[in-house]
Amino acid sequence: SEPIEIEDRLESLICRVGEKSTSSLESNLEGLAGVLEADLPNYKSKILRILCAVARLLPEKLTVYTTLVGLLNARNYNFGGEFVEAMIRQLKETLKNNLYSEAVYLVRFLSDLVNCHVIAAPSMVAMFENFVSVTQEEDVPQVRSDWFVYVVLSCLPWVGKELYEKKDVEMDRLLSQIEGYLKRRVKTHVPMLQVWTADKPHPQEEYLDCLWAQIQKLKKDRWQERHILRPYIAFDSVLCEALQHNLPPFTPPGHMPDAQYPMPRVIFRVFDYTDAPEGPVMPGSHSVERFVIEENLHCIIKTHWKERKTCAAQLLSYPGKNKIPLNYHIVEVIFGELFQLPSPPHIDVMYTTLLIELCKLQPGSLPQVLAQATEMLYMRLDTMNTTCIDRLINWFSHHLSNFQFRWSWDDWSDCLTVDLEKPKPKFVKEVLEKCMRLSYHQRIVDIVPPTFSALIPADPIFTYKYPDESACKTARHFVFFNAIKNRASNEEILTVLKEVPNPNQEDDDDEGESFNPLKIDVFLQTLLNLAAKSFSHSFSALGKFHEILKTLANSDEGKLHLLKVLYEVWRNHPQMIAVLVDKLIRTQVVDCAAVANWLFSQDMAHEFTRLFIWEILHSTIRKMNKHVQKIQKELEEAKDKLEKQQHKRDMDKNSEDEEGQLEEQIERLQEKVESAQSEQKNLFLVIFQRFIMLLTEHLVRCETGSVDISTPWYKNGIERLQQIFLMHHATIQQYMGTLENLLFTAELDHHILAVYQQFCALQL
């Protein structure tokens, strides 16, 4: 156990090396590498291994470990070769295995380590050539040049000023071919992934954009930053005395057709240096060290994001934070991961509890800015992509409910003076609606001023249909209610529900299987009136009646009805609406289709741009989505079973039987992921099918009318087509070829065309 105690210590060692000491780095970093090196004879393997998770995992303390590394080659040349060795195979591992953020890493850790005299900066270059040259590729998607542009690009903070004293040509020629393959990129993408529409007061800049202008505006001010920490600077005349080693020529390994290449993002920005009144400037959006900065703090969350509390602490004690607003930084980078675009980095309740975290630890100052920042948010609603707004309906309300729903209401009663369906008294709706749901209605009659009146959302009571409507009903409505109560059996319910009258139906037919409204009308307005106290009432009743209830609804005009009639009784409970639509899908009383076909209907046409119609389509293709994936893998997990079945025949001849039923459950699975792969595209398609039909009714309206397309009800239709697109892109794709033959052909309006158009260009 002793080994194995001296490598724990050798972990704990090296990753704490750079957090908060009473000595300084420097000797920190010279005590860690005398350690190491006498290490070294026995425990070789285990350093190099340590050594080199840290350069993948912890990149926010690069050039702490690239000193360390300097002093232990400059100590023992044939550790700094092998080292060298290892990171190369370990950056061919991670591309192989499409872990491209780590490779990043990687990159900028060989690279960094030119600063310290471990690699000859002449087979930096070249590696970055080798990079730059993937841009020449015929045939491959653009997602791919992108990434090995943005490596070196984004190298070259750390490293530039060394290469270009060394390679001056070499990297002009590098650069300017970066600079030809920047103009001739397409960018049809960008404003599917832009936070807002309007490029004022900040431009909503593409990501390889904004880095070029960075390192342009850097290659002007002759390659000098400020903000990186640069350890190895203190032991300049150590290290110059170093032998260097050369990377081995590295070729980008070419691309495979399963490649997942991270796809482009737009960078979001929502300070400038006038909104940090005091203290420290704020670097401008194209200087590098704002990139840096942004980069380091996305890094610590990335590393951290499972801890709350760690993640905070070590935020606010980023390096050099006395010479920058750090706080404006943080919320600006925590901002920008919520509203990324398709999806944030991590889950959204992560960054909710993470910005609480921060205001715990900085009571003082961090809720300033972080009310700031919302203010600014609110102020910009107009022209936000709606997704974005659905994130910040989200994280705002968590937030309220931490902070006893305290807020400045008044300042925001310019949402009182306007059309109710416009972005800002909408949001303030929602809001309030959520923050409901963490707390209750009275409560939040209580917080908000009077004058709020028509935002606040209303008792979310049950509304029965029937309370004075026509004798006959009322009482076979008592019937019902008398045979739930006094627990009567499906078989009686049955009966009695025989007896009620089909309104679709002459009086000489006879009793066929035409669907009965009234029926479903009467028996779940019943069931679901005497389950209505709360959410476990309501799904042990629907689990009780889950045979009368598939029996009722086994047509799909009988399944829009009866999610109607849930619709009519719950209205004012959105929350109830959802998780009743969600336990009927999963007990397969309605199918996926069946919502999205009632969510988009008539009857529901008044609620179209209510958030919660969003939550549950989404949930319902989340659903389809997970059922599919479930019966592929279990078809994978056969087809295996029977691979290791035939290997082992030879040797046992009762294996044939074995097999036999192997290949039938195989067969049965077969057809079981095509039905549902058919019944996943249908789902899609009707949701297509319905968007293009309401957008293009209300796109030849305005044409008629000679009014402005441009309404909030067009806003957010266009942008929740869009939202569908980039929340499901994966799933999306496997059906491009039928969408584009079927719906989104060349003679569709163009508006709504290009949505799709963007849609394509994400993975080009």
Given for the second form:
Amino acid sequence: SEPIEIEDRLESLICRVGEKSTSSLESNLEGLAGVLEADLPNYKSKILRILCAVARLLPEKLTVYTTLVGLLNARNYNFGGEFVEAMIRQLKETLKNNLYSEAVYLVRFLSDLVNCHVIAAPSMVAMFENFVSVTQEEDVPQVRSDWFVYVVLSCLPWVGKELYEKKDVEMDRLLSQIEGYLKRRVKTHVPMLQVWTADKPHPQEEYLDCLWAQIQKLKKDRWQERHILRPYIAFDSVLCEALQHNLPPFTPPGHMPDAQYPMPRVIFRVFDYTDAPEGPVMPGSHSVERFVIEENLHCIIKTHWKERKTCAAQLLSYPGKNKIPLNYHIVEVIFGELFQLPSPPHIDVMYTTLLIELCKLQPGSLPQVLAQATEMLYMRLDTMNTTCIDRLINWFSHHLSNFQFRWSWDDWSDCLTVDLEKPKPKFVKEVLEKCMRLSYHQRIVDIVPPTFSALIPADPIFTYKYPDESACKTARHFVFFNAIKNRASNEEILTVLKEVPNPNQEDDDDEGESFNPLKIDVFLQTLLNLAAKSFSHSFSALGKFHEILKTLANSDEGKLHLLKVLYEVWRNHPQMIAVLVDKLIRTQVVDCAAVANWLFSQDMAHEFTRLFIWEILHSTIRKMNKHVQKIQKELEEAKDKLEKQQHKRDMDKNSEDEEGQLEEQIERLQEKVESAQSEQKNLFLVIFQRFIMLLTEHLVRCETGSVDISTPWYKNGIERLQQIFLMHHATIQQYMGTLENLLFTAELDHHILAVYQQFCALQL
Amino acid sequence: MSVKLNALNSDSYIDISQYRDQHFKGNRYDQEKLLKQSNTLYVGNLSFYTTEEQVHELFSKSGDVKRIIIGLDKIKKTACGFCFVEYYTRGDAEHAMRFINGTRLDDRIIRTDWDAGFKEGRQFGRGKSGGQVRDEYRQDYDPARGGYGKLAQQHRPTEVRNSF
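For comparison with the form predicted on its own, kindly provide the form predicted together with the partner chain.
Once more the chain from above appears, this time first in line as the rest of the complex follows.
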């Protein structure tokens, strides 16, 4: 255990260098270099592994570690060489395993090693040249060449100056090649990824365009970059004595069909220098400082997201924080991640909790910046992507629930003067609904000014479908009420049910099996009313009468009507509707396609723009996806078992039976998988078909009436279609062929087809 | 080459706590094993008025909730300030430990902890008066948890009478 203790100590020493200390960073690095040099004879491979790992996993401390490697190389040339070789091996591994963001950090590390006299500049330029030559490849996805260009550009803030000093002709040629590539690349995907559709006040730039502009400006400034912390400058006299290594020629690995390159991004901007009036000036959107700050803050979140206190502390102790309006950068980066399309890098709730931690640590300044950002986001709701508005609703309501729902609602009274379907009043309405779910109805009434009463959510109480109280108390309801309440058996209830006439039929169906909407009305309403007290009561009721429900809903019409009745009695309590629909799917009373058809039905048209509809739809799709994944996993496990069994067969003659059983099981699972996938494909087809029908109807109506298509309803509809693609892109990829042949054909209105084309462009 | 560094792998919010259920049927090792695999969380410091719906809304933010069992006073059978939240997957429960534990529900900072798994009977408070043990002995006044602690309440009535 002694070696293990020493290895842990080495790990700890290396990981913690650069953190708050009584000594200066330089003296800590000097000291650590000495310790490591002394340990090289016995622990060289361990030290190599740790240093490679921090290069990959702690990019926010890049220059601290490159300096350390520089010092080690100056003391031990061979070690420097071995480290470079190990890094190249690691780079190949990360690329092979689709770990593209880590690969970026590795290349950036290598490029900063030029500044530390570990790697010779010409060999770095040669690697960059090989990367940029990928832009000449034909028949490869654009996202592949995008990545190689991104890597080169993103290293230049660190090493541009040094490379230009040594190899300006080659670098100019490189940049010119990049410029040519950027001009000819396709940017169909950009609208789908933008948080706002408007360009004012801040354009939502595509990430490569923004980085290019930043590098152009850096070049104009003669590569003078003042933000990056460069500890190696203090050691220049030692480092420039060191011998440099040449990077081995590095050929980028060829394109593989299963490669998953990173998706393109849009740079999120909500602040500029005018928004932080006091204190240090915020670097401009095309300054390289902005790029470096944002990059480092993203890296800190990536490293520490699981531990919110540490994450908040690390963000707030960003080196060089006194020269920038750090709180503004932090808030902007966090919202940038939260609103990222298709999806945030981490689970949404992490950002809520991280912001709360930050408010705790900086109570005198951060809450104000957050309020300012919220105000700005509210002001720009009209052009904000619907998916992003959803996330803003969820964040804001959850945030408020941690601060006694204190907010200056009066500041937003402008939203009361417009059509309530417009984005601003709609946003406030949905926020108040979510706030109510985390508290209770009267609380919401109390926290908003009386002028906001039109936006207050309905009191979430059960309402009978029949508006007339006496109609509810018909003999049938009364009989049911007693039958259910008195714990009649299922058979007894079915007997009573048999007597409910079927308005759809003349003759009495002896079996009582055909679709009878009245039976469903009476039974379900009574049951749900009795169980209305809580979710648990309702779940218990659905469980107890599961067989009856399945019988009543054993046709497509039956399922649809069941959902219709459910909605009608709980229409004031969308949360209850959602959890009941979830239960009905999980207990297989209704299937996913039935839910999709119900949500798109005419009866639900008036709710089409409400958030709870989409939450139910996406939850339904997710359940379908998880179901398919589960069976696929079972199939894989059975196949693995069979393989193992077949190896055993050679040794044990009796295992033939087991093999046979396994083969049967695999056949059954195979069928199950195919059936599940077929159901999944059908679900997406239903959803897309419905969208196309609804949206086309609107577009045609507007065209014939010469009316502007851009109504709030249309904006919601087209962006909800986009949202289906964005939220389930991995699954939908499998069905692209069918979608293109059956649905997204050239005959489609170009507005709708554009959404499909933008989606396809995401992975090209 | 994909080395994981212990120093960087900290995920302390999902560690199991010191608490062990004294009524657990099995030894310490069994209990700890279950805690480390569990999808169920104990949630404490709830208001007596916090509803299942509120718990569901909050805890759904870290994943799909399988079921919620509201803790009840053993005698009165009313909510007594705790509950269990069971998720379908461990990963979702871990997110709750990381991001919902220590935040507010119904204006109160709630606390989550791993639970070895719900068993019938565990939904009842174990304090002598029927509620949770912590409400037997606490000295402070908490209007959302029945006012003063049960022991303190036994002394209070005399004081109130004397004040008139």
